[in-house]
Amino acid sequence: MAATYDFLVIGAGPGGYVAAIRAAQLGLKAAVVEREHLGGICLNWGCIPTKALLRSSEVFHLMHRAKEFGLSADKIDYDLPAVVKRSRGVAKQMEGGVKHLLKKNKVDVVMGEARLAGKGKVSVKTDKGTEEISAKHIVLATGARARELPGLEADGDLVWTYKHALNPPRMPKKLLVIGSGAIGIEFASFYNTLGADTTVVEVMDRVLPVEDAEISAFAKKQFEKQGMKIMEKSMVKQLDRAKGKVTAHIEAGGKVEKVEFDTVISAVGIVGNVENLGLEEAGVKVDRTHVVTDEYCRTGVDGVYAIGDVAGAPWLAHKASHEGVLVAEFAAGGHPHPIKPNSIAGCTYCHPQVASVGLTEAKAKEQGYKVKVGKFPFIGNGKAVALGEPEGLVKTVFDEKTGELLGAHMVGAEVTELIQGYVVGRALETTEEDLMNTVFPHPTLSEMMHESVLSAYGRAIHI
């Protein structure tokens, strides 16, 4: 007989398994269909290991710098292996803690692959053979893969994807990372400061493309300062493999240089995990590859939602789970409020860390608004200083007109962290007035927050 369910959940990612949780503290009978590892990608192959990664290459870089605060290290070394032991150990801890919790929340766990076959019905496959559930919500959050071009394709060998940075093979000498999104300057961080001779090509203009030019400006004069070189405007045509090395076309200005490279990583973007889930026979709409859905989630097809990387940008493990809880407290028969995708922040922890949520400057003149622009550096910054962590800058964007905080973006230590203040700011419609009047602790990073602000209105103190 075949199992039925309220919710049922494909993909066990930060969208999946969280949009099952919720279900069942709802009262929902709820289970979950994984093909490969519960957490999904972001626990096991994205977030979580490559800040593992990054945690390391950031005390390799401190204990570089241990004579600035009095201290001594000698014979600094690093064993890769161990560091990528380390990431692999964080990785798989945390996919336990996901087992935990769906098991505490009495959510059942199929393995297996899964295929919409009728309305109201999901067909698995798994080790002991096909089985049919039942569901009166199903929820598709299969996630995304990396986007591979033609003549680039990754081999795991010279030509890396994210997953096969996360456990290298070797350790790059001479590496080029193709594409300056999140992920790309991510690893080219990690990898620049264990001693990787790196080179970024970006097609756009700036590195970081979706963040405020002045913001992605500072990060590439830091990133250059590291020994990084940023090719902007530039594209790779094309990689001729050799043994042990790679030649690539690099194409800018109207000419091609070829350089050579022994290890390529692509990180070009991503694509929706899409196929052979029986989205078409079901009628569910697909556009370049992530499924369309409406302000709630839905699809369109009665009783199937989409959620997280496969529903489209933004591509981020918070606004999936969050997406989870909206359309788990909807099938409930509650009333959740629309995500905003503008108060939705973007966190890239490359060293220096970029952090931002709203509007950028040019996108709000774009939109007609008159703004006020407030910036702080963190030299400024006794807390900053302290922590010999002297480069960086906050920028706030305000509407003249209200006063409302249009956007926030940040370069610079723990800015990551420090975001969620103005994010929380915005989702409950603070003005400068409010934000003003916030008295910060100190001495802390986050005193920028507010002397960004004041900046934007002429009020700065200590500038």
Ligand SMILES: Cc1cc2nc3c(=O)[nH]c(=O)nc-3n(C[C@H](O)[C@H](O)[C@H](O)COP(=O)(O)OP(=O)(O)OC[C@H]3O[C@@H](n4cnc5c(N)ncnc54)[C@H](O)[C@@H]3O)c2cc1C
Given for the second form:
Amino acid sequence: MAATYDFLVIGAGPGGYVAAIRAAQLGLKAAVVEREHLGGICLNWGCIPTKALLRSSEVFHLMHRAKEFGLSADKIDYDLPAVVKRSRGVAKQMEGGVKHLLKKNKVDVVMGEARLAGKGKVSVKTDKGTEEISAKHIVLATGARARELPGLEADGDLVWTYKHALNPPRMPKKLLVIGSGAIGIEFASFYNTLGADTTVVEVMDRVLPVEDAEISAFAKKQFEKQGMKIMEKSMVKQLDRAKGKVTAHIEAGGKVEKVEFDTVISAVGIVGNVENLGLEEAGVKVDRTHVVTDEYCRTGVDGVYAIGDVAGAPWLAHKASHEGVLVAEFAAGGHPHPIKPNSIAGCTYCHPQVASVGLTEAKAKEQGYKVKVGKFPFIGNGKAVALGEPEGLVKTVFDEKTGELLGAHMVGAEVTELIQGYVVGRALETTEEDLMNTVFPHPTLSEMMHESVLSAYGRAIHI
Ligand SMILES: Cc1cc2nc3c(=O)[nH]c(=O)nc-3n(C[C@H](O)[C@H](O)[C@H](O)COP(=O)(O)OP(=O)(O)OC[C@H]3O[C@@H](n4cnc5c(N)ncnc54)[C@H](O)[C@@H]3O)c2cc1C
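Switch from the form predicted on its own, shown above, to the form predicted in complex with this ligand and output its structure.
Once more the chain from above appears, this time first in line as the rest of the complex follows.
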């Protein structure tokens, strides 16, 4: 007899496994179907292993600065296979953690490839054949994969996607990174720090194009100081592949330049995994490569939801997980609040780190706000100087009329940890007054978050 569940999730990434656990906590009989790896892209080929690699390059960078701290370090070197082994080990450990959590919460795990197979039904291809599962609520959480542009497709040798870059066949000597979003810049930062001669090509007018223009400009200066070549408003039109080398045709300002590299990382975006899921037959709407959903992640087909990367931007693990919780609570008869996309922070773990939430200054103005803008540089903060990290900026954008914190934008050490303070602020609909009246501990980097707010109102103390 076909297994029957209250809540069945397709895909065990940070969207899917979190949804299944929350559903089980709420008393629903829950299962998750996964074709490859528990924890999805995030734990296995995304957020976590990249951060493990970046930690190695950060330590390597600091070792070179040993003298500055009154220390000595000789013969500083790295062993790329060992760096990668550590990163793969961290991913494996986290995957094991998800397995444990699913078991602890009594979520059944079915390893196989699933597709919708009629109302309230899913068919799963497993090693042992095809099985049918029935469920009242079905959640599509199938994630996304790297976008491939014609002519720039990855081959795993000369041209890599993020997967190859996470488990590289060699250390690149002359590296081209196509695309300067979070994924492209993190790999550029990692390989550049380890000594690859790195060029980043970005089609938009600045690196990290979704960030506030001032933050992008600040980050660019730092990347260039570290030896990266940044080409903005530029496009890779063609890659000529030969033995051990690639010639990139890069168009900028109407001219095409041919440059040789030994490795190319293509980081030009992602596409949702919408194929072979029986979506069309089920009547689930797809817009380009993403399932169309409403604010409660409903697809419009009764009992079918979509969450995480397959449901569209922002393509972030914490957005996927939050949607997972929302859907589980909704299915259990709760009344969850819809997500406010403007309150989801984005973090990039390059060196220096970049983090932001809400509207950029330009976007706020575009939307008709009269703004008050505060800025505070890392050089004015005792902890930043003590850490040897005096380069960075905290920028805040307020609605002049109401004092609402519209956006916060940061570049510098540990800002990916700091941003959450502003995220909480936005969730609580905080105003400049609340933030100014908050006591920040000393000495911390977080004091800059206070000072930035004070600066928007002409009250900063340390600049
Ligand atoms: C290099 C890189 C770095 C990243 N860094 C960050 C970061 O620092 N912070 C951040 O927030 N985000 C980061 N991301 C993005 C993050 O990984 C994704 O937003 C997140 O994984 C999305 O979660 P998800 O559950 O929607 O999908 P996924 O994690 O993609 O999981 C989907 C799962 O569904 C499975 N699946 C697909 N189809 C089927 C099927 N038919 N049957 C069964 N199983 C199926 C897949 O095997 C997969 O395991 C990064 C991504 C990359 C590539």
